[in-house]
Each structure stands twice: as C-alpha cells, then as structure tokens.
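Just one chain follows, in the form predicted on its own, and it is written as structure tokens.
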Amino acid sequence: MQQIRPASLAELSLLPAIEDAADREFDVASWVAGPLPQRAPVHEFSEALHIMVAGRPPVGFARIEAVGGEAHLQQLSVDPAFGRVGIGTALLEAAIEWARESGFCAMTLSTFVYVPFNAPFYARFGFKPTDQLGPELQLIRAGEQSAGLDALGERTVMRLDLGHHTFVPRPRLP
C-alpha cells in the first residue's frame, strides 16, 4: 500500500500527468461519450486548499477545496499503472479523515453517475446524490457544463455528512 501524505510543492508539477493518465481510462473503456476536457493547469494545484498524494513519487492524488463552507473533493486521480490495488480507496479515506479533522461537517463532489469508479465508488463510502446546491456548488456545476462534461455523460453532485459518517478508515501501513 502506498503512503498517503500531503503533497510537497515540488510534487505539484507531477500531478497533471497523473490526471492525464487517469483521464485516458475514460476514453479506453468508453465510459463517456468523448474525450474529457483539458486537465487543470499546474498553477491551479498550487492554489488548492489541500492535496494528498500516494507514493514517492506520487502515483495518485486527492485535491480538496472549500466550497460553500464544506470540503469539496475536486479531483481524485490514480495513474492506471497503479490501479486496482486500493490507492483510490486509501486517498478517499484520507481525504474524508482530513476533512473531518479540519472541522468540516460535510464533503461534496461532482462526478459521473454511471462510471463504476465514479458515483458507485463514492456511494460505497456513504456519499449520496444531492440537488441541494448552494451558490458555490452551482458555479462548479455551471463550469463543468460549459467545459462540456455534461455532454459526455450524466453527472451528479454527491454529499457525505461527516458528522454521522459510519465509515471507519483502514489502518495505514507506515
């Protein structure tokens, strides 16, 4: 299992390549109706509230923002060469734990409904679809729509109540 830790400034420039590799899996498996929009530029990673990475050098990351007073999982990506060994699960567990420890009462995210490693994956951790979107989440959804994401497949916003979450993270190996 890869160690999950905060990203260093020097590692931020490595994250777009991980996102690109993960996004190619959507194309290869035909999960969406076309190629995903261009990835986030490096400077956006440096502006994130918190980024956690797996491995040295990183092979996956979770990017967390504050949106409407709640933690928002902006991106979770794992290089497919390191997929299916629990890195995405470990990153999500760590992101949830970080948000809870940071005093957030909920975590939100926006994702594809029918991609198995999107909405169904997050639902296993207690995330539920919501249509109660505050102004900031509405802006995120509008940005996704203008970027063409909704044309690729049905999307949903999901929310996890961190105060009543029954999920218990697995112990991490040193």
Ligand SMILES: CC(C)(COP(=O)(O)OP(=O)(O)OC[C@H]1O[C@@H](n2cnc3c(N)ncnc32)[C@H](O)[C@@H]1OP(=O)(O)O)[C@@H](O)C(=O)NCCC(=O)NCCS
Second form
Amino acid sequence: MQQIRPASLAELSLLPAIEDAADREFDVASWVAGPLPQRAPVHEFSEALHIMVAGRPPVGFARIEAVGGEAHLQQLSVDPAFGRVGIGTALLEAAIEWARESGFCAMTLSTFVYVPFNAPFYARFGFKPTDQLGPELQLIRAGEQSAGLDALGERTVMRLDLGHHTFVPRPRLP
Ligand SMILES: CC(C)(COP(=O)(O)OP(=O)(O)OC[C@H]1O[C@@H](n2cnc3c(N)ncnc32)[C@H](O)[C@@H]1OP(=O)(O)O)[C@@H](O)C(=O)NCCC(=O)NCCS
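Next block: the form predicted together with the ligand, after the form predicted on its own:
Let us now look at the entire complex, which starts with that chain.
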C-alpha cells in the first residue's frame, strides 16, 4: 500500500496532471452528461490548507480547505492507472484523521449523487447529504453551478461529524 503523507512543495506541480487523469474516469462509463470543467490551476494547490499525497512520486492526493469553520475536502483524486486498490480509501481516511486531529468538528464535500465513486463512496465513511449550508458553502455551490457542474449531473453537499464539540473558551478564573 502507498504511504500517505503531506505533499512537499516540489510535488504540488505534479497534482494537476493527477487530477486530469482521475477526471477521465468520468468519461469511461459516461457517468456524467459531458466533460468536466477545467481542473484547479496549480496556484490553488500552493494556497491550500493541507494536501496529502499517496506514493512517491504521488499517484493520488486529497486537498483540504477550511470552509465555514469546517474542514472541506475540496478534491480527492487518484490516477486511474493506480485505481481500485484502496488508495482513494486510504487518502480519505487520512484526510478525515488529519481534520479530526486538527480539531475540526466536521468535514464537508460537494459531489455527484449518482456516480458510484462519488456520493455512494463517501456514504460508506459516514458522510450524509446536508442542505444546511453556511454562506461559504453556498458560495462554493454557486461557483460549481456557474462552472457548469450541475448541468452534468445532480450534486449534493455531504457532511461528516468528526465528534468534536465546537470550541468554547473556558471562562477565566478570577
Ligand atoms: C474517487 C477516487 C479517488 C477513488 O480512488 P481509488 O483509489 O480507486 O479508490 P479505492 O480503490 O479505495 O476504491 C473506492 C471505491 O470507489 C468505487 N469506485 C472507484 N472507482 C470506480 C469506478 N471506476 N467505477 C465504479 N466504482 C468505482 C468502488 O466502490 C471502490 O471500491 P471497490 O474497488 O472495493 O469496489 C478515484 O476514482 C478518482 O480519482 N475519481 C475521479 C475524481 C473523483 O471523482 N473524486 C471524488 C469526488 S471529489
């Protein structure tokens, strides 16, 4: 199994090609009604909150952002040449663990409802569809809509409770 670890700076430029290759999975069985819009430019990776990769050189990655005070799985991609051997699962588990250890109360993501490696895959880990969207998640959904994603297939936002309570500072002792 490929080791999961934080991405190094030098590896960030390799990630758009992995995302491109992974997104070709959508064409294979016509899971969605057309090609996906352009993937993230490389500068978005260098501005990410946290990126974990699998393999050396990387063959898959998970990109996590902070959205509305929660961890948000912005992207999970595995090069299909290395697909279906558990790397996506290992990356997702590592991303969830990282978010939990970092103190986030929940992890969210936005994905296609009817693609088997999207919503049904995340549901196996306990992610549940939610319509409780704060302003930042609403902005992400609006961006997806204007990029044309919703025209390709029904989308949903999912949330996983990470078991932390919202941080409430203790009152100062007199
Ligand atoms: C989703 C993704 C990261 C999974 O990576 P992976 O390394 O293949 O994941 P795993 O080997 O852990 O498999 C996870 C499960 O996803 C499902 N799955 C993965 N690829 C699939 C495919 N082409 N067709 C149907 N189901 C698929 C299966 O249920 C699989 O479990 P199984 O092999 O035991 O049946 C990868 O398919 C990918 O990069 N897809 C394109 C980008 C994407 O959709 N990302 C997620 C949404 S943001």
